[in-house]
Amino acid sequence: MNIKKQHCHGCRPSRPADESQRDGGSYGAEQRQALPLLPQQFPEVVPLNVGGMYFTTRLSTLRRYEDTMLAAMFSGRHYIPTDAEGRYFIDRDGTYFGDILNFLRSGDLPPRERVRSVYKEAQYYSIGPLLDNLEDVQPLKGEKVRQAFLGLMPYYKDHLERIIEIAKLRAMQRKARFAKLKVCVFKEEMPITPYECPHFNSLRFERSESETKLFEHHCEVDVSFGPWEAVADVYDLLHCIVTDLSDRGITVDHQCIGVCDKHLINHYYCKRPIYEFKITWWLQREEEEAYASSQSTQGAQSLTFSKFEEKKTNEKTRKVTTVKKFFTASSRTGAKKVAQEKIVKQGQLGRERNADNILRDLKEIFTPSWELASPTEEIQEAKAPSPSINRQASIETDRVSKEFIEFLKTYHKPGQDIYKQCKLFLDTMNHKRDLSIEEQSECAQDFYQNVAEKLQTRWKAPPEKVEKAMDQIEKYIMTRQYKYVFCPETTDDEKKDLAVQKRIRALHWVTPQMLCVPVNEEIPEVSDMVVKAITDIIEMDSKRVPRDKLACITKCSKHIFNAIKITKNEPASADDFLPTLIYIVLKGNPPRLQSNIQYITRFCNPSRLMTGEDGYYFTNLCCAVAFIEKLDAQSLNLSQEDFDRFMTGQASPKKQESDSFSPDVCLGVKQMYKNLDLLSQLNERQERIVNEAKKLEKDLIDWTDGVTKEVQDIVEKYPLEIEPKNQALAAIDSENVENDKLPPPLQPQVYAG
């Protein structure tokens, strides 16, 4: 007979007394359980089991402070099951639980490297005094000053969220690996100019409400930043943001790509830097075969000869097929005709030099990295325009080539790995020379993050290595694409650089003083510190790295500190040091300065050209080449007639005064100059008075047109009448009909005697 149990609404149905007998896990019957165990008794050693991690440790060690989690659990109150073994069990993971305990212990904090993790515990443990120690020492104290100043920042998170969301919305629509967006940073308010003098700094934030709506602008950017009150800059914020969306698990890259030139008002510019955000949201195929494959163990001797076997047939098999892919029609539309018919005509060379290079492939398996080839043989592989440019390319690629082989030695099997990624991209960009120039320049920087990723991440390399590592890897890779990527003939660089050199000769009249320059060249020291400065920017163009032209800019820019500082007696700022780059810049004019700057903007490491004093240098003078290519006479607060007249040639501000000829200068030159000079004057004066004198002469001439067309209006208006003549006048009163009546006038009368 079946009876249908029926139960009320928010009851639970009974369970039958076998089944909670089996599984034993019920609430109920573990408090049935529990309640005799109450109070629980520890003893003095106490044996732990926390999360399958043994530790012993002593009660009162458990118990020392009293409003933790630990010392509640074993104070007797609460129930603790034990395992097998009979030790106290704490469903917890027990990595840095030791760390825990050698607190409770004698005080100890743990190394740097657990802070963060050690932190997660002591807040799941709700030890108080180990948290306030932490929040003390690095890194959780600079993550607390990092959180304080983001607080200072208007909307930092719904920023984050909006460029993580462009991001993913450009990548899905261009159906790419990658997307970019413009991101505009900035800390000052109000804009300035790389010109203005001290005295307009302490005025910035004193503008009156109506002039402070004129200098309101948007720059032209996906996402803003600022502006902030604080003494951190520009790049702690970038550093600040590349970290959050790294811990997000974003690959992100940025690069400067110049600043905001729009025109404000008067001589202000809106002069805020603009960066491009590179986000990648996956790996290539290569390249995670290439990590994968690295994975491996790289000795031969260490492996069994059918492993060895293995291993050779996966290595033969991975570098054909990216021989293979080397030799293959580009995938991409816009492939040129020209490209097509140099493949056809030199096919049988191709098929030759696919053979030579799985050969060369194949070797690699048996041979160590750099035993392979020697850099002369790397040399030839390329041709050169002319044998003698040949010769000093082939010594100065030799010496870089033992150089970082000698350096890779020190890495070990590190070393191998980078060294054949590094021969990888070089074949790679050498058999894809027809991609444009920007192409390849995100090749470069692809493969430098990926290379110090992996030193990061597989090798645990510290910083300061990466760092050291990634310059080398620059320099030799720089060292044999420089021909090929510096001032390329598909670039209108060698275009601009004419251009800028042909503008800088026109300023050749611009003094130290218009540009508001607190430099003395009188002084003896500042004088050579400028002439030092000129060198070392004439010398980039001579440099073949990135990073040792970046080092030319530098070493410029601390000369012209130096100058500063000697001239005023005081620490130079930065509204000093922009007008005297400035002023260096025309005054060297560096050969082929746009292409040398387009150079390092493509192919130097993004870590140093974004952070330290080497990119905020580079910045500086990308500012100074801005403002030379857009100076006018408002820049300069001089008259539009003066400025066309110094660009002509017609006058030169420039006067050579008698007091700043040094004591071995004769006289005669001294006379020389004060003759030119009264000489010029008498010029400007005499110009003067032929102006005045054609000015007053079409003023005479203005004026008597002037008063003769008045006399003509009034006589058309009132034309002149001529009446005949009149008869002779009768007596006033003749008219007058009453006259009879009147006595007759007076007659005069003489009188005699």
Second form
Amino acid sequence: MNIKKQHCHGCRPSRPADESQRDGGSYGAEQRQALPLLPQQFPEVVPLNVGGMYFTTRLSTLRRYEDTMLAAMFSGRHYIPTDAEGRYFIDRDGTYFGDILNFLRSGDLPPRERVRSVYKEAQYYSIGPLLDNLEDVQPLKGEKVRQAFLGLMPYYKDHLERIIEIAKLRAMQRKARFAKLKVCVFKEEMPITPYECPHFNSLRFERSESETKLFEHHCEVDVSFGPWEAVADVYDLLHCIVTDLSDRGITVDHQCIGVCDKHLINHYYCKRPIYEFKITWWLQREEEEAYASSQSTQGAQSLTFSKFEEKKTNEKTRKVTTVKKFFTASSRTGAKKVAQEKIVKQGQLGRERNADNILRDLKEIFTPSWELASPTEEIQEAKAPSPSINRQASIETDRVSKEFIEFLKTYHKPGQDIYKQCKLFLDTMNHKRDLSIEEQSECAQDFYQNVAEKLQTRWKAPPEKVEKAMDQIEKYIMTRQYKYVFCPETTDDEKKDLAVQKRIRALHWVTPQMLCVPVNEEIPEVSDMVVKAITDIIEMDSKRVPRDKLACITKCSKHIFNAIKITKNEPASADDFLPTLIYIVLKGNPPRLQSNIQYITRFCNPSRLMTGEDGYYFTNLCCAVAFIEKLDAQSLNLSQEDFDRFMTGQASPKKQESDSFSPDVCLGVKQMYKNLDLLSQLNERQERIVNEAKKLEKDLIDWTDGVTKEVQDIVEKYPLEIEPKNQALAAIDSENVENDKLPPPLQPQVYAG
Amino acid sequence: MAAGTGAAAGGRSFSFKVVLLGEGCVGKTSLVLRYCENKFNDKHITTLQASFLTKKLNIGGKRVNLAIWDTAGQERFHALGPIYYRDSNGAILVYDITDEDSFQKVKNWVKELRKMLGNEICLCIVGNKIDLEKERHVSVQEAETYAESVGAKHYHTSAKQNKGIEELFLDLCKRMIETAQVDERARGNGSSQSGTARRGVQIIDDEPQVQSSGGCCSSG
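Next up, the form predicted together with the partner chain in place of the form predicted alone?
Complete assembly follows, chain above in first position.
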């Protein structure tokens, strides 16, 4: 900075008088005509004009390191043009030249926020030592690590391009300031947790291709990042995406809008988190400032990101030019021209205003006021609606607002008052974003209580009506607050979520028998109920309003009661209910369980949570989670050894009780197992038959052989002999033949007659 | 408790949360089903569940909404107790008169409740199954002396024969109303302000309470 100040005025006086006479006088005239090939003489102190900015330094400074562009330029071997006042001219933006000079003078490195830009300049001037030095300081050191991580990401760059491409396309098609994309970011390939897949679990490692295909699917998103193998998690990657996009001058907001609830098979859902990327193609002044400030505050807050975090002071200007370029390339409509003008204007104004935080708050205030004011005229807020400020309005919020206002109409005067109260509350909450979540929760609780009291005392509303109104108020307020107060970055809710999820995964081997779950899943109706209960508890995460989340828990509980009732044929007591709920939670592994519980505890209308039926089920869910967290061998009636073996995956309880099917297997699979059993029995039988047949064949052959042998034996024993008797007979015959004296045999005689 | 007093501020109506504690098989469910549905081991019970039941009462012109929270009595769930009974106005501790162990369990609960909630909670110790008097293993005297020593009331009930149950709940309600009114008076004039302050404290209390209780269970 000091250089910048110095250079404008300081350069001329700093030149020694004699030199300026000797060189300066002849410079302009001589150099312009001189042949470029002539070696140039440089003064001891060199005046420089770098893209319009003036610097002065010693010649030795410029020549400090050989092999740099500056040393080469001022070696005398090259011709360097001078400006009208005789300064050596370098045709390059001089913003960071001072930093370069400082390094050459004393080895000083630039402040952190300039490191990246100076690095680029150092590359241009090819100052090796500076490059080496800069690479070792933040944020470039971190950048190296980051790039290494991104190197592991398949198609990272391509995906980034795709995001920009789609965003451009959508913005152009709709002529809208925003483009929204759905992006799925998941770290692990396995879309399902092991517990949800008990009978496939043993097959997991030898899963065949067809099975893999069964679980393979593409979430309905525009771009999908993952899986990768590195410690960095989903949030780190999201941060990388945002950083890289904003380096390209693209303003992007992201928000988790739930998980992919694509049903894969049985109760197995995909559950990959889906983020909505909102790309803003041009910014209002307030937003611009807020964006810049939020970029820097975010980094300060989150530890995980800090290593990659960088303050982007020049981000703003660069971004504006990019956006401008984008629109000039295709500016057709008037709206875009206006936008351009705005951008130019805001560039000027932006510099004047530095109270980032105030402006951020202002922006926040404007946002809801427009959202509130626009849907109806009845309740007028005299502010001119400026739709472009409405950055966060989503379809859902609008719908809820409309409903809320419709609802309040039935309350007439108190309705307007309630509306004002709510608006006031939202405004103050927007100012209080910096407060801890507990304090924000307290504010909300106070607000609920105050409004409820007012409804009761001032407007004498009957209890039922109060309750209904409170529900609507909660819905309206929390729909708006959700994204700020659900799983806020300032808490470790997210860490806890992951811990619980991991824990549940690790407990995949727990069977209903171990928990003494009084539910017989072999009854089709019951297993149906169990599936419904699991679906309900998973659905909880997709709701925004605490009461809706509670309703999911209640629905789940009702299904559990049904399952118990069908199995046991008596009303379920807590003794039955809690173990079943634990089982359902283990089986379903609902997403972001801790965050949801915390969110409900903090922002639900307290009267509902304390005594209502919903509150009871919610308390049970809390108990279930607490139980799962602390679960040990004793609580499952297992020996410590068995427990450890199951936990480490050395053994699986299923293999031991091979006879009985685990009841969580679905009907079809059960039938299949039965059929397999039958088949193996048949197989056995057939084998037996074949064996018997072979034996029979052998027996037959043996018998034939035996008989033959016997016959032969007999034949051998009694060989055929021509006995003498026969000879005697023959002799007789021959005698007879010879005996012609015998009368001739009688001849038939024919009698005529 | 906040809910109870909060409603009370609006008029003569109270909402109370009552937790039902006791080992499995002591007849907690039967007790509450008998009270709310007047049914015992009935094949035709239409109620889906007996773990959360409500009852509306009118006691001396005061409307009372009773929410009865059943708790899982198995030993393995013992550590979860605090999550259930926080903010409750009353606790019914049930034991089986034929089962000495179940009475010992009640003693444990009482200690815990007093430790966590102090004297603001109304305790009822209930000896159930008096229809099985012949097989009694817990002496009446022992039980009643114990109850008195810890500031609880003792009741004899039989869910099977529908004995003593109405009295138990009616008595409990009266005591809870009393406690609530005393509480209200003690807080005096600045009702709304103290209300918020109280709740504020409660919220801060909430989180650590759950965690610390969890800690207890793993060690115990």
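In this text, rigid core is short for the largest set of C-alphas that superpose within 1.5 Å between two forms. Because the structure is a prediction, the values reported are computed rather than measured. Positions refer to the first chain, counted from 1.
Verify the C-alpha shift of K502 between the two forms: is it 2 Å or more after superposing the core?
No, its C-alpha moves less than 2 Å.
Using a superposition on the rigid core, decide whether the Cα position of R77 changes by 2 angstroms or more between the two forms.
Where the cores coincide, R77 still shows a C-alpha shift between the two forms that is 2 Å or more.
Core superposition between the two forms, C-alpha change of L131 at least 2 Å
Indeed, L131 is displaced by 2 Å or more.
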